[in-house]
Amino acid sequence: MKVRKFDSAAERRNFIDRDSSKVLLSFFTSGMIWLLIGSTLAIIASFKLHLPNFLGDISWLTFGRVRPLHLNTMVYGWASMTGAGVALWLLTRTLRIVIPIQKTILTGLVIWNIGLTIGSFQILGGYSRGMEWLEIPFSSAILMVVGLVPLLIASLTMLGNRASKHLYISVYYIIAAFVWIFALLLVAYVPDFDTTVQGGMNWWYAHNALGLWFTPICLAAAYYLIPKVTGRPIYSYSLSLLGFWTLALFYNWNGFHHLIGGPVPTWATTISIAASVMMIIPVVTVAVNHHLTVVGVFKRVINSPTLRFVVFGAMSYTFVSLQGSLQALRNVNEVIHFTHYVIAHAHIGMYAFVTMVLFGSMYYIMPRITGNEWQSKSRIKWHFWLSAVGIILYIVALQIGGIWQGFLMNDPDIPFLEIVEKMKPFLESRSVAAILLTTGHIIFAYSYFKIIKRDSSEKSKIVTQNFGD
């Protein structure tokens, strides 16, 4: 690879950002479109839980099809595509190198989008595989796997040709994420498991997709952006390495705690419970590291749009992980299993943590790759508060309702339909939360498309402190 010389670090960064902009904007725009589609599906699915006749005459909009499609569009559309874009940008900054094989990466993105689009229509048509996080049929999923190959090749190429000798902790997380998701998808889709083993594989994959794909990317973003915006180095590099290696060691065992009481060996669920409790180590390590980095500069969290979202997400990571360790215990699982509590827990991970960190990352990255500033502070504030209040309402309503639901279902004298009726107010709160979140997404999408469509004559010079960043 030809080495280009630069007069300053700023010149290098600007060149790399300009060179990477086409690839990154392609990933971000794809993610944004899927976010809007997924948000619409979320509202439809939520309303159906307390208004079962809503769109009830349309077979392809039944709850059993809309809800899985919402999950897949948000996971493989919004979060995966945006997360991949954020990861690539972080690699350009930490390794000080341009993105290689850009045309191949863009071809992979097109193939990925084709696979997800075909898979979406297959789910709506009733051809789901019936396994959470793995609903898309093999014929479409294989296209998504193919689309990931260029990302894996590019990340390893960037690592091998890096201009920076030192490997920052974010690099560990990102390279591992690209390797792990590729391996996870191959194991989940290629072998043909029998019914019992299939259940174990399903939750092994579903849990690891969050913990070994989205979590590393978002922790990498937090580890880069928190020190960058505060102007302070990460508190402890040794702690960051401890957090990474313990995540790699313990997380991959966690999925079987979803099968407590199921037709799987007791030793398998026991090991999973133990590993879930051991996750306290990487979680507390990351939390302490982030907290001690921002001690004394909390005003930056308030003033910076990037930190506002990223710190909210980092705090949610601590909360959802410690909560996960707790609910893996058998006596707790007896109450919350099969309840709305678990749905809320999943949304803390995928929304309060992953999505909020991705929002914050985009607020930092977009001005640097477009040469344009965000046009409105007020829209950013509305986006943050609608997202924060919406997800908090969602979590509180469903987790309080879910715990009550669990105790009611464990009482054999209470009819199931009576429990369903008691849950309606909590499900209505969920719909209100969905409307708040979707409104925030629309505001964010409007700001996003405004920043990428501004005429070059209107471009502003990149301000080092982007609204406080």
Contents of the next structure:
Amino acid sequence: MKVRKFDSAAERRNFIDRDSSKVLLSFFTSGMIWLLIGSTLAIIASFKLHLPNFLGDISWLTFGRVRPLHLNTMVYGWASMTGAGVALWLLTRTLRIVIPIQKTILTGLVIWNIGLTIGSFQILGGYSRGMEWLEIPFSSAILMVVGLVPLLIASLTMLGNRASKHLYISVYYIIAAFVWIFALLLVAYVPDFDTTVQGGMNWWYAHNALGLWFTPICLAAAYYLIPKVTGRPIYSYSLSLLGFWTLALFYNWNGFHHLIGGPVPTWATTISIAASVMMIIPVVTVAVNHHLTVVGVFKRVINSPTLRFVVFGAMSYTFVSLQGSLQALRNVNEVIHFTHYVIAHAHIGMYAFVTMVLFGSMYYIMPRITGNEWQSKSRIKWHFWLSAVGIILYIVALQIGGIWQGFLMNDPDIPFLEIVEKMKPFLESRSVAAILLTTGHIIFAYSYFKIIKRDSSEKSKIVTQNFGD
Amino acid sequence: MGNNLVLIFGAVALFISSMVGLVYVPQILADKELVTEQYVPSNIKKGHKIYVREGCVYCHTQQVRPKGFGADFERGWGVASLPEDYKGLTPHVLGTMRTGPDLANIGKRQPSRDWHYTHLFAPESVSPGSIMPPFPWLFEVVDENRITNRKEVNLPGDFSIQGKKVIPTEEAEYLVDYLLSLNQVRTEE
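Moving from the form predicted alone to the form predicted in complex with the partner chain:
First the chain shown before, then all remaining chains and molecules of the complex.
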């Protein structure tokens, strides 16, 4: 292996950032396009839920196909591709090494994009595999898995060849995430299971896709960016390791809390409930580390675009996880199971936490790998507030509505159609939220395409510095 | 480099533990005879495919919770679901969302084939205020004088189409065959 000498850490970072820029920009651009597609699908699905005849004659745009496609484009397109890019960048920084096998990674990304595109048409065309989070048929999912192989190889190679002695906590999360997503997809696609066992596998997978893939990447990003931008060390290093190992121990046992009261073994749901409650340990340790690191420098958080998004995300992680532990309890689950509340809960995870952290990470990474600055302060502000207000509206509306829905459904004297009627205002609020969020995404996409197109000779290092990044 | 191996093996081992515990142990314990060796006629299999294709599962569950846990029983949705209720059909359609009611015993609760056709073609015609989407592509709209071998769908007043009649396609028949087969035989838990 070639070892290059640098005069300063800054020079090394610059060199590595430039070297990774092509790979990272390819991941971010792909993610960005899927984000816009996913947002459009979100709006269509949301409107259909209170205007059932909207686009009602078009079979491939029926709710039951658009809604899963929204999930798949957001999960396997936007969040996975952007997340993989952020993860690679974090590895270059924490392991002080360039990204290896770049051509192979890029070819993998092309294959992944092709797989997801074919899979999208298959879902719209009615060829879905029919399981939530696993709708993409084997024939195209295999392409996505092929696209992931180089990432696994690259991350392990980087770990093996690292130039840093010490393993920062972010590395633990990222390496584990690449190993886990692979293993998860393998179990989800290869073996056959009996019907109800398959139901269990489905929720074991779906919960882990969040818990063992997106969560670790985003926690890794928060663990790196919060100390970096505030200039303060993480509150406690040993706590952070405890947080990692307890997450690895408990999170993957959570899945069956989606099936409480269902036709699966009671002992399995009981284990999942216990594991869900145990999640309080990793969550509180991470919370202590993330939140106590920013206590006292909150001004910095407000001023830095990166920290605004990342700290919003980190706070959402604490909130959504504690909520998750609570709603796994049988008597809470009895009410909220099968309601809009859970949909909102999933969006606190995938949006208020994961997506916000990814936005924040991109605000930090993009100027460094392009050598350009974000050009408009007001666009960043608009993006932040549209996302923040949009997702809060989404959550408040559907969680209040959902709890009410749960109580109404558990009262057999209330006719079902009356419940359908009572839920409409909440569903309409969600459509308003969808429009706010999408507007934010369009503004962000505009900034993004501006920054990658900009010629780096025009030096205007204004915005990021003004914000304090 | 010791840390590298601890990290990788630790992550893999903990992963495998839940994979075995939550997926493979239930598979081994599953009662094969009850679950997979039921005879399922091909029209029902086709109907299940259409149910999956149209994404009914995103609004309907097929998992009745036990008496005393929620009001599933009191609402008349049936008794607690058992693995053998699903006739070994995959993908599973347990569902997680009740935008619409549970369908585990819909064949018993709503045995009228005609009602299902009308409802699938225009849900609001029989359930005012319903947000269930219509599925017109499972039907054919033909001239009212045309002679057809399938019975026309009843559409109340406002929902009927001038000079036309609506005929279920083969797919609509399969789907309704499937819905009618969702008929828990037991009445006690």
